[in-house]
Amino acid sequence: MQTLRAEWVKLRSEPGLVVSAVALFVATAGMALLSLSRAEAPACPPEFPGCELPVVDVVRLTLSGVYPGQIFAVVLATLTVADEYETGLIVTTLVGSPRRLRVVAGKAIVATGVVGLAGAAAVAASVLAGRLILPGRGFTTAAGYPPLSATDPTVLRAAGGTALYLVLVALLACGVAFTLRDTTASLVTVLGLLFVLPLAGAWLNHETLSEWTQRYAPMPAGLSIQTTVGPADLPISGWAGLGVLALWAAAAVVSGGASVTLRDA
């Protein structure tokens, strides 16, 4: 407890943690209003009335804020760790507490609480935005598309997993800053495994590769969660996709782990 302790007030206390911790909020609630505001429900042409419409999944539109938020998600977790072995006070904090891997668990645990509540709170807000904003789009229940409700099973599903899949990221961020102890290498590993890698396959536009991305990088996998229309079709399932996330934090969480009991500080 007293680690915790600790690392609860050293975040507080650190700026650039607080502000990152409040643009995780803003962006994604913020990213989400801006796609609601733009949305517009498919219709058909006035010469083609009785057209098939595609359908819209309104709820991975809803929670369409991840994508930028997981950057502050990230650099919240890469800083609690980095920013401690580039001012060297890291030393003061091993000394405190000699069991190195209660600071691995201590810091991983503060800094992703944070990020899950920022993260659950954003996801609310923008659950609340869909509920709001959506009809007035065209997507009305006449037009197949009911309002989003928390007690919906799928939307309750969607938007639990989003929050899980930032808490997630910021553990695999924590992992790998403990490795690397280092802010700019660690972001730059961390964003690239994001962004980078489902795009891949894309751009060496091979088809085994892209699947292969969509499959078990980071970022495709894990937000497969949010997809409620045609969940079948999609290359894994939303559990098994944060499983895949799950497995990457770990492996990371165990690399940063053994790099702080069998380095120096």
Contents of the next structure:
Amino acid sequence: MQTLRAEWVKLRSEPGLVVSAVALFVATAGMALLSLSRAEAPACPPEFPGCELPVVDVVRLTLSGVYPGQIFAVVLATLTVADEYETGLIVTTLVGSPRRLRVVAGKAIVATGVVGLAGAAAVAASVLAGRLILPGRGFTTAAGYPPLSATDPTVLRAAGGTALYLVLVALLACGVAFTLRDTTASLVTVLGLLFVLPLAGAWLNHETLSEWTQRYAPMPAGLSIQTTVGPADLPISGWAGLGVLALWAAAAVVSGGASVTLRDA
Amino acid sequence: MSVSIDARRIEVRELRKRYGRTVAVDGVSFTVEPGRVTGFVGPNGAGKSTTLRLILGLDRPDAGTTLVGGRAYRDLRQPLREVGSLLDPAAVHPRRRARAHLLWQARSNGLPARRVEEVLDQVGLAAAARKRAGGFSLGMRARLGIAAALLGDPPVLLLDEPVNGLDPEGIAWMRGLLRALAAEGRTVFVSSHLMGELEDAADHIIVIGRGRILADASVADLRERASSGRVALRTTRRPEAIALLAGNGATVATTGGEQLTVEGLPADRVVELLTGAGLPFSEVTSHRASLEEAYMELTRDAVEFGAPSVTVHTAPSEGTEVPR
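If the structure you just shared is the form predicted alone, then what does the corresponding form predicted in complex with the partner chain look like?
Every chain and every other molecule in the complex is listed next, the one we just looked at coming first.
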């Protein structure tokens, strides 16, 4: 509890961390606003009335702010940990709290807690924006798109899953930072895992690898929870995908915990 | 040896630690007693910081134990209430304000926020409490580090080079503070790579070099031990004086002009011999080693990164002589 209180004071007294939390909200909600206001419902050309139209996953579109937003979740979690190694403050932290796993837990809880709050707020704002903007872009009840509702289990699952996704990404970053003890190396590693790994298959033109990354790379796996249209042909189902991300995060945290307890400070 | 459970005693036994292929601490044992300032002195790279890190449980020793008040540091539940430490004054987050820097440390040990204001006052930083630590001078950072060490009002203080980089006013302040803390019965353990920094502050000195303890003695003993008994004098009849003194077992060196340096005979015996032989002499000075010289003597072979062939062995220049 004391470690938690200490970590909370640290977070709120470091402008860089506060800015990261705000940026997480602004990027997530802002990107949602941008994509929503540019979206257009598919319509049949006048000469072919009654044509077959593709179904747009408006929930996924509404929650697309998570793509830029997660960068700030990663930055916040990484700075929380790696900045202490860069400034030498980790020594002060461990001298005050010699039980090291408590320090890992305290930092992880505070960082993911703040990311969770900012993420949940951003997701809620995005859903509200979707509800208000989508009908004006042609996504009307008549066209088969009822207004987004926070009580709709499909929307709730996708929105809650997105907030959870941000929390797990932050946890992953925490664990990596405790392992690598370096801001740049941690950021490169985590952002690489998230953004570059899913592209590896396509770059290498390797089909099996592509399939594998769609299923097991942290971002595509974790964000499959956002899919509300045609979930049957997904590489991995929503909750299983979040489970995969949770395993990545758990592995990183175990590695970080081992690094902190077994290595010299 | 009886095991003491004085809550203020620091005990280090047979401590060993290597980093890769470098042996940092090589079988170090000592005890730091309460109620006095104990200096921990050695050249850069001698193992001072390593020893302090091992005492604070930051690094794991390869062998040996360190105890504070009879317990391992890692077993302390509210360590800041028992041991105050300063390892690196530069270890602050540049964007965090001084007050918050202390507040999170207070929170980590369940100390009231009131303590933050108290220690800021104590070190003279009250006016800078709302400033970001990144803008602090070296001296201000040292004060902030001391403030953090004092947060829990601990009976034991462990300070690594607290005087390093301070201006003369800061050094005087730090010395006064160290003495005051020891006078309150606290254990004050202060490292430095310059003996001179501790000359007027420490009561007891532990000298370390190349990972080994070279001396563990009171300041008075250390001075005594290093005094080489050199006597300098001036005479117009040098050759006769040299012959006489050398004939009585002394080693005599000429140091220019009419100056002689005599080793191996006490000053009163030198005077007696010269007077008996009717040789004129003047300006007899007995050389008394400063703490710094005692230290140089002890660590001569233990300087890790010293310049080659430092000429410590030459006769003392007139400037270092202290007339008795």
